[in-house]
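Shown next as structure tokens: one chain only, the form predicted alone.
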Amino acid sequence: MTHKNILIVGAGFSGATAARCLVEKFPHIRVTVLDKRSHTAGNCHTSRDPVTGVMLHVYGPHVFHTDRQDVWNFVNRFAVFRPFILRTKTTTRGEAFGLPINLHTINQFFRKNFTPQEARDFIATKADKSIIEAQNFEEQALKFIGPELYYAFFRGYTMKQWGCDPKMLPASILKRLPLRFDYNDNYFNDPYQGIPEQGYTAMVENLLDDSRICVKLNTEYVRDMSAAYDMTIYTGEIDRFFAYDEGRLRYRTVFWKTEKAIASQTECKTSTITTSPDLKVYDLQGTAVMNFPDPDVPFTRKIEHKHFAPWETHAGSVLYTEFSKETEADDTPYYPKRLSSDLLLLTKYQKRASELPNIHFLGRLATYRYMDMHQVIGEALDFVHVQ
């Protein structure tokens, strides 16, 4: 690489991975990483709650999982990963079930005691066989699991999460979630799963801890900055880069109502609940993630942060109740909607981006794709590999 000075916009996993890999592969270069926020790690940012000591997933929960050994080896260079299996629960129609749908979910929901093959045969009778190739989320669900499970577990949740009829969403969203005919309730199938012991922000800070990398927080990127560098890697929203002059891509964002339980030897209370004076440990829901798919419930899920670090002990607890809404100008974008009109707009931005010399677009926001952490890191590793 002949470039010597590289600018990276964004100190999340895309930017931090690219920065570290570039300086390790090309010792002569220098990298400047900008981020408009006051912290690194982007939406994976973690921090200690000052009252309870619980490690908070500030922008929502993140569990690292991957089937790529090179990605797993890479992240383990910068953090001690503790094993963690996400076992999501869901409350629908007044009863709690396990997700993803597995043999226990099927038997509990239909009040049966099926063997794996019996459950497989039974669900096959529920599936809509008239759907050959699913054209949208709803068709995929009806072909996949039939109407009863779809309406109980997915339709209401999807409408709240995405703010539109599931018929408008691509089938690929549902394909990410497995259907199992055994009692395995692991939310992911990947062989490597865990959470960094000291949180994701500490991990990203280790990624960026190199004398050849300069990090500037609280710094807003403007395109004129790129003129001072040989190359720019941009990880922000692609439509923002072009000042939204073709129009705005649509995202969903999330926000939370926070409930905090403060426990001590003498009291354990929240703003709404007071428990017996001798209770020393508070557990608000007993699991990390509880979904609420019923359409008449205004929120999508509840997240209890202490359960993401079972190796720690905290008497108090912090619970997020999560709501979803359309992203407005001042909101943090989370999930690209990728409806047909968005994809048409994206094509225009991608064409313009491809014509820019020495400017590269990496990550979820810059490519307008739904990507998990391991995919973002893998993309950055692959990008540096071909340089």
The other form holds:
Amino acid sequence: MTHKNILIVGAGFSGATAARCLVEKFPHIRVTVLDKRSHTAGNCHTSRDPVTGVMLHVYGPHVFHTDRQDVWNFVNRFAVFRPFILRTKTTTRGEAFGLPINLHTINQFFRKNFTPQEARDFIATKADKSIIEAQNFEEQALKFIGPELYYAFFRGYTMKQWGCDPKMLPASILKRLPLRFDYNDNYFNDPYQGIPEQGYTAMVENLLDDSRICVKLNTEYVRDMSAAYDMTIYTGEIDRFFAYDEGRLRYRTVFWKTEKAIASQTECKTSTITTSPDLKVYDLQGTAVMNFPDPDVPFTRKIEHKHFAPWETHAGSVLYTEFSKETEADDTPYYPKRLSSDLLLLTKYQKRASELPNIHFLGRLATYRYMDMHQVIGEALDFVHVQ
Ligand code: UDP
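Previous: the form predicted alone; requested now: the form predicted together with ligand UDP:
First the chain shown before, then all remaining chains and molecules of the complex.
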């Protein structure tokens, strides 16, 4: 690497991982990391709620999981990870079930007492055998679980989350979730799973804590800034980089209604609590994530933050009720929709991006892909590896 000064736009996992790995691999270089926000860690940002002391996943819940040994080794250098297994619940038609769909879900839903093989055979009778290769989310569901489970657990949720018919979405979105014929209700299959004890922002701050890295928060990137650097790594939205001049890529964004329960009954800030005044430990829903797939419920899920840190004890609690909507000009982009018109637009931007010397596009927003934390970190490690 002949470059000496590198600019990284974005202090999320992509930018922070790239920054750290670059200075460790090439000790002569200096990296400046910009972020328009007032904090690092992007949408993984965590901070303590000043009232309850609960660690908040400010932009929604994040559970770290990976099957890559190098990624797991890397993140463990910058945080103490506590074991955490996500066991999502879902309330459909007035009854709570476990997700991902597992033997317990199947037996409870169909009022059966199947063994694993019986459940496998039973679900096979539900599956639509006319679908050879699923072309979209709905076909993937009908092919693997059949209509009853699809309508109860996935169709309504997906329409609310993505704002479109599941037939327009790729099958890959559903493939993120396991389907199990045993009682394992772990949301993920990965061998390494956990949450950093002090939250993700503390971890990203540790990643960026190197004398060769200069972090500038509250700083908006403009393209002219790149002229002062040998190379730019851009981790923001690719369409924003080009001032949206070919059009906007579509994202879904999420927003929340927040309920807070605090220790004494007189200070109780939530209408959902009717407890005795001496009850000091509030538990609003008893679990970290409760999904609501029914189409007539306006929100998608409820998140109770303290259940993401079971090693802590808090007298209060914070609950987010999550709603989904199409991203407008100043909204935070979350989920890239990747409908066919988006992909056409993306191709145009990618062609222009590939013609720019010394500018690299890295991460979820810059590549417009539905990526998890471990994938973003893995991509940044791989990027530095080939430099
Ligand atoms: N999904 C669903 N019902 C659920 C949970 C998920 O229909 O109760 C669908 C939804 O379309 C979602 C996809 O499965 O986008 C992947 O779910 P995942 O939990 O991976 O989404 P994320 O955690 O990224 O929001």
